[in-house]
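There is one chain below, alone, in structure tokens, taken in the form predicted alone.
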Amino acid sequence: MTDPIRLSLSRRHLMSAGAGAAIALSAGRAAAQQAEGQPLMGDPELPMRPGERMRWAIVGLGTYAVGQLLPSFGDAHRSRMTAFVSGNRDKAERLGRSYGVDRFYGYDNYDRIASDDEIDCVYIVLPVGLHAEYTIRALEAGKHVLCEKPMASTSAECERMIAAARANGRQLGVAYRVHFEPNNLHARQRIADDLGVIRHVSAEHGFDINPEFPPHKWRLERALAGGGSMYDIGIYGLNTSLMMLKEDPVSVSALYSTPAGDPRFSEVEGGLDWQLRMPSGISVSGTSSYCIAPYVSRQRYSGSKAALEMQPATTYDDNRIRFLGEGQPPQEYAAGNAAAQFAAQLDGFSMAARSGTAHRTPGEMGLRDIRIIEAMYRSADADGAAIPVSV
């Protein structure tokens, strides 16, 4: 650190050093290297100015929305927030004054959003049940549409939402997260480049929910929450593990593991063990859980030559890799910064929409899930039954 009293007493000796004191400092200047401009090199992604930037409405302000997604547009290159929409006044007017928006809907006033020019695209962020409506209504306005993972309560409803995505001519999205975040883009070259060929993906996820805290309470209500635990952690491992192997699977079957006379699970599984068979012949199996503590991220990738493992694999800000190689020490590190991956998502999306290009995630997606999620519920309540996938 510098002496304050040295910088002061060294700037009084130099405006008191007179023209030759000048002189031999500025020949001294001279003789020294001297600091020069450089020209851009490369091609680097430049933040586009805030008027070029697509223009987000928020739809619901719950934990996950201000926790995570509006603080990630800060670090946004092509995105920006113009619009909340809640059904809380009094909390989106607060939230407005410090992220710089100026523009409030409800919910009996959002179909309003179709005459505001300052909206371009809406990111759904309400409970799965309330999915379909809020999206259909969003694109019937001409408004692009990012929804929150799981798409929808049920098939039905995201053909819906994808028929209503064509019919205005915008682009629809599921915010799958995953694909956007490093350390997963990073596992996915290492599987297809280091592990030969796949035999075998695990996937774990669960946590023990907590009826009484308010972002846990509607997951346990089927009308809010569509499904239970699957529909909520255990797809993480579903859509990962397709995103790592590249295909999709021709059946699965699954089992209940719900414990017996909790209360918590009147309307909605605790737990499910599921397995997928793939068209190469190998299987993923995964285990979902409302129901075990502590909270788990696990997925493991094995291959005929190596072995990848991520534990955290799908957190918001904390996920890691260890690759196990043949005779050689496990290796352990992350490959970058996991919290990156919510502005990268929102500006993936403002560049499909701008420029009318498929996007990394699409609704298509979605519906694949909760088609192989509704297989696996029929498949439990068969006791087990393989049942054909057709995706």
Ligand code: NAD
Given for the second form:
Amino acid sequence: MTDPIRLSLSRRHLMSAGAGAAIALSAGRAAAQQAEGQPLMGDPELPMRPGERMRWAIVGLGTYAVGQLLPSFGDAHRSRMTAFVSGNRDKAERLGRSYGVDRFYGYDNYDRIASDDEIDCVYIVLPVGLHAEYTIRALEAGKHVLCEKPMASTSAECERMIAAARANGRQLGVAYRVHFEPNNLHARQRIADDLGVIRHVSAEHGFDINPEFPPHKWRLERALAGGGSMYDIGIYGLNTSLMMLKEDPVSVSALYSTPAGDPRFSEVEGGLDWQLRMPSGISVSGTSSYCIAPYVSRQRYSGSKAALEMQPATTYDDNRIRFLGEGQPPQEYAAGNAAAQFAAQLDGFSMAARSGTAHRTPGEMGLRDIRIIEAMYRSADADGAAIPVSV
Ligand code: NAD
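Switch from the form predicted alone to the form predicted in complex with this ligand and give that structure.
Once more the chain from above appears, this time first in line as the rest of the complex follows.
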């Protein structure tokens, strides 16, 4: 029998971006569902009635939460917000009026969420140095936790978070939204189907950090950030490459590329050039930087038959694919609405929490990535020596 997903995917390969947009959107969604067996878009045919949806508390109402996450609940079908945790009660109440949220906690009475039956899931959107503490307290309060990336400051903290999830019988996920992004899910399918044997992967992620801007300021302080550019932005290149390859590295090497004398980088690195050695014999090369302009988010996958590039690769709402086949003109297109990733991630976690099955991006994945980055730092401290990793 003809597989309708494959049929629509191969039709899309022949189309240019504009003409194929509608088919591409549904095919990207279908490919994602096929890839992971989890509904991507909150399964529009089967939305849960609001009273049945998983109830979420958002911890930290900063730039990312307010700009991206809160609005995305409007597109979710299995998730709704019931509570905000913030140090700024006026801000929380103002946002509560906009989003129909009427339960408010501060950091001083956070543990009282334990007796709040209107909260099932907690989303940690705080600076990295606070992830472990607030995640563990929520798990001990009996809630499921989705924690922003990077998972925590150290692998030891990640291990404690995973242990707390197990001890309390709750789900722990790390918010790697790219695993729910239609263009990246489509790219993963094409990489598997059309590139032949993968020979090399490269990733480039960076921006120019502004120490005067409060959300950037804490990213330059080790206690709150855990690490530097690799923790914050380079982690997209690492995690997305591993998502596409479906194998984990055996060793890593890295070199710092922090500009000498730049006062912004007294506590964390400004840049890191890194390389993963994979069991299949290939290498993955990446750069992360806090001192380049303009903002860049780029991935390239080179195979024995063809190559696929994504630029932008991991943004909120504008990811694009460029497929390069031997002797063919490049095909450039978007395979879906990138902004759908936010609601898809929420609903994916709600379903995992409700059913007691592991989230697509579990705590163990967050721990793996922090272990790899710690090995990168050890390598960079030793002028690029190869460091074995066991993840
Ligand atoms: P932000 O500075 O804008 O927000 C941080 C929030 O934490 C603020 O509301 C702040 O008041 C609160 N906070 C509580 N205690 C604090 C303390 N001691 N110091 C500083 N702030 C404190 O930062 P952001 O950019 O929204 O990042 C928040 C989290 O979201 C981080 O983990 C970051 O890595 C993650 N993030 C993820 C993405 C993504 O695409 N997945 C994008 C941006 C940020």
